[in-house]
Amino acid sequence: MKLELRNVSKFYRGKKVALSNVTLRLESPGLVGLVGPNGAGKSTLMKLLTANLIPSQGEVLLNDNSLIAQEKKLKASLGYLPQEFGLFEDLTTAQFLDYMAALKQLKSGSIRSEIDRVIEATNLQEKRHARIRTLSGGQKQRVGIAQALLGDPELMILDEPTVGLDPAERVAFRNLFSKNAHDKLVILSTHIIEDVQSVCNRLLVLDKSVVLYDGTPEGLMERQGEASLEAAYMRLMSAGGKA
């Protein structure tokens, strides 16, 4: 899978920018981590690679075609997790799992398999039958991530999935983003730069609107003359994207 963007600028209401002319290419497989402050345009890039918005000026491709005329097909090949997502507070978790299940099309002999699958990669077997109003804000995180999971997606798109998860479970869920990476595309967006460091092996830093780095983790640790990511981030951040 290859998704594309090429000179990509997008303004909402009152001309803000939230993206300005961005060029990238992104290609399976591979674990790209996207780090930058609030309001850098983290959040409006996945939604135009999710089809969610349409560029102001640009274009965004899909094996080099554009990615809003196949939107089914990317729909249909798509695992993703929002940084804010709803969940039915009635259902169990097999319940909404099931509804995720029908929503993105799993052929019906599949489903219950699926929902197996996402629930032991997930460790919610115990909440397996518990209205998800009674889950956790950890569980629920879970939940959330399992429906990403469901009908194993050539492209996975998270939006701070570690967000409310305790140390143990965000390297349990690094080394399952890694795993699922050797042979998709997964873009994981997070301010835990950890998480970065660990299993990425792109990174892309954004603030205001534009990108100041892409590259590998190492490469960022090397250019900024530090030995943790953390602190090469920090001082590629303080210096305005200079070196």
The other form holds:
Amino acid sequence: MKLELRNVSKFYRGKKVALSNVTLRLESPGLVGLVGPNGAGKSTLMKLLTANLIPSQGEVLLNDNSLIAQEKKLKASLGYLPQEFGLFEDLTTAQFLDYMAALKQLKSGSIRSEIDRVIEATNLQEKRHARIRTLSGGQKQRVGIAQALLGDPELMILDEPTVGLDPAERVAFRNLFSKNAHDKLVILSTHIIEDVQSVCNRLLVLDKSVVLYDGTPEGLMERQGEASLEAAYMRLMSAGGKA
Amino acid sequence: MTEWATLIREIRRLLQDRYCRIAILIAVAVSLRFCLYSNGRTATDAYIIEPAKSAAVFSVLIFVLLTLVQFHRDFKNRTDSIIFSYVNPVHQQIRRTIGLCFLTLLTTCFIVVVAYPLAAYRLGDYLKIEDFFVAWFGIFGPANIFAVLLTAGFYMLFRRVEVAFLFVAALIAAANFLQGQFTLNPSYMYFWVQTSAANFSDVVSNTFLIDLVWWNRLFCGLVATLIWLLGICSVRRYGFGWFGSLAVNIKSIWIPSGVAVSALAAYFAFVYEPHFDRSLPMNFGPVISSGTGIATTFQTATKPPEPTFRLLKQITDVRIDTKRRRVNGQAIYQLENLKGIAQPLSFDLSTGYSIEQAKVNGVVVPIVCGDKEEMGRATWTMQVEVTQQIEVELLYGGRVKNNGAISQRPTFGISEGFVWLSPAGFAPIAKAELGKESKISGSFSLPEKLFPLLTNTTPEKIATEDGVTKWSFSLNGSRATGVSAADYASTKFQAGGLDVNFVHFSKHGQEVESMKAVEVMKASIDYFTNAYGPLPYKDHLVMLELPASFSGGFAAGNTSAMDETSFASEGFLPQGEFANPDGGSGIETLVHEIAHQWWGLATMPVPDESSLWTAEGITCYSTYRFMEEYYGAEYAKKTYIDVWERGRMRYENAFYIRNPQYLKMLSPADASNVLGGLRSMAIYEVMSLQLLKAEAACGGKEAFQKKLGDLYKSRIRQPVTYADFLTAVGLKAEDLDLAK
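In place of the form predicted on its own, the structure of the form predicted together with its partner chain is requested.
Now the complete complex, all chains and molecules, led by this one.
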């Protein structure tokens, strides 16, 4: 799978620029980390990649063809977790995943096994029959991740997936995403630099609607002359984007 | 996973949703409450129709709120942000809407499980399954579906909860408001919530009323679908606003096609509504009104035109097909051309019919229908060449339409259990004068289970074959006859010097017997004849029971008719605070309607602006006097005097009666409405007490009734003003002032 943005800009009402002339190529397999301060344009970029938005300028391509023209194909191979999301509070975890599996058009014969798989992957076995409204914030986050995993999608786009998880869970999910990235394209947006450093093989840094850096995490550290990725990132930010 | 399976999941999800469960629970509970505590003029109204209508008004609000919750909450909580990444938002909103519509159906089914046995227990043999079905699956269920469609549509259109709610609330309020606006004569198709269904009969089929419910649902369903599809067009996509999203959505060709089809279909459903015609509103100027609501003889203010043809003979053969609900007939007219010149000859025929072929002296001629429809009739005109004697043959037929200018009440029609045709719905009426020797006769056929009644004549059975009976008839001195037919039973007796034929629905036999209706009729006709004088009919009087939808009574020729609510036995309808809103038991209503024969029909008391004089007061007084003689003074005092006194107290204590100066602060229209409402109370109760005072001033009952009798005999078939009454009894208006 190959996703490409060519000179993509996105403006909102009041001429607010969310993305400015972004050109990127993202291919599977790979785990791409997307970092940047609040309002940098990360969520906008993700929504463009999931066909929830259309660029104001430029084009988004899937396998060299217009993404919007292949929207149905994209949705069939997508696992998406937005930064802010809601769940159906009156359903149990299993019922919710069953509902999402139906929306994702999974084959009816495989739904049950898929639900079992993602529940195990997200460690929700004990909460399988619990109503979602009784779950904690972290447990709801895990349900969100679980629905993104349903159907073993070719493209996973996860916006701040580890928010609300404890450190042990964060490590576990990092490893899960890394494992998925062996044969898929996983795009991970996060504020937590350790998430990127330990598992991502590509790093995109966004700030004020432009891509400041596109490369490996080690490459940024080397260019900034810092021993840690966090320090390299901070130096990049304070320098105003001169990598 | 198919779309069907995805839809099932959506329905399952909604059934798990606590707001949905609460909404269904409340809707069912309140609906069942209405099933237990509603009222109506008939048992079918009280136990089936009115509960469904009242429940519809309440549950529509429930489902409006539920729809808004379902659509807005998932947007606000950002549940949609996940869902719309996997599915087309348009498809998801469609599934959501269908799921909510399914919930309304489920609610209806839950209610029906309890409501049906309850209705069966209360109605017994009077329960008709089609009435029950139309109440809950024709009125209640669709109202909720429309609420879901409209709310979803407005929400998707505006994307604002409060705006969507205001729009739907405005539509609910508009439908309720219009229902009380009789002067506007709003179309029955506007009442999308509870419909205008009312006055369902216990004893004959309600096909005419049910027709209106289904056509209303067709029209309202198309409009609701149109609004919803406009909402679907507006589902926000790709971060666009309304215009951008519309531009994207209409690329799915089925969406704009659906909008166009539903808009066109709604238009045609409204314009080509099949049950009412486009009769011009009637000019009530020349009408003598007795204030009774009972049809009275019209006097034309202008001189009728000089006749140009004389009808010598007419033979009609009519086939009334109750299965296809239409009439086919052949009518042959022998006419004399009075002017001896080529001139047009016209026939009045019921709207909804057409003349398929016209012949004059054996030659086919063109005949054209005029554009104007009036009082349920259209005029067909042919050109007659110069011939002294002509024979016209018309082949005609069609399905009855009703007069659309008056309160949209389906009076005439054909159904399997009941037939009612106006004279112009039976055969074309030639616009020609009748000669002394004119003969109008013919035959008609009906299913053998239906017993026919004609105005002014009695039909005779010819033969029955294959379940169809052929009847012959002959009219003397009248140009046309209508026909009613049902499973009638007939009881003949003599009263007031007349042969009285009491024709009632067979199903009402038990009620008629238990309330001793025949004895009461005989006694009351004898009483009023002795008190006032004989009725002006030649030989016999027909007392005819009408279906409840007639809502009142009428007199035509020698027939006096009253609707079936006059024959409801005590205890059958709800009692206490849920009693029949018309008030009064069957006996009292029956005698009251009979008394109207003298005051309201044979004579026409005319209301005026300064007094409470109408036919109602003198009819109430007459009814009281009979009931006193028949049931005793104690009964009559409790049922009449005490009730009148309480009514008088309410009237005199009414704010605007005690403080008439405040009426000037209202607009003329509001003041008129207030006074009208108070007056409608006072013409029955206060006027009756005034008549009792007049009676005392005249020296007692016998003296007073003698004077009333003299008045009656001197004013037969004429209006009777208050001045006429005062002159007859030798009193002044102030003599009847109850305050003195």
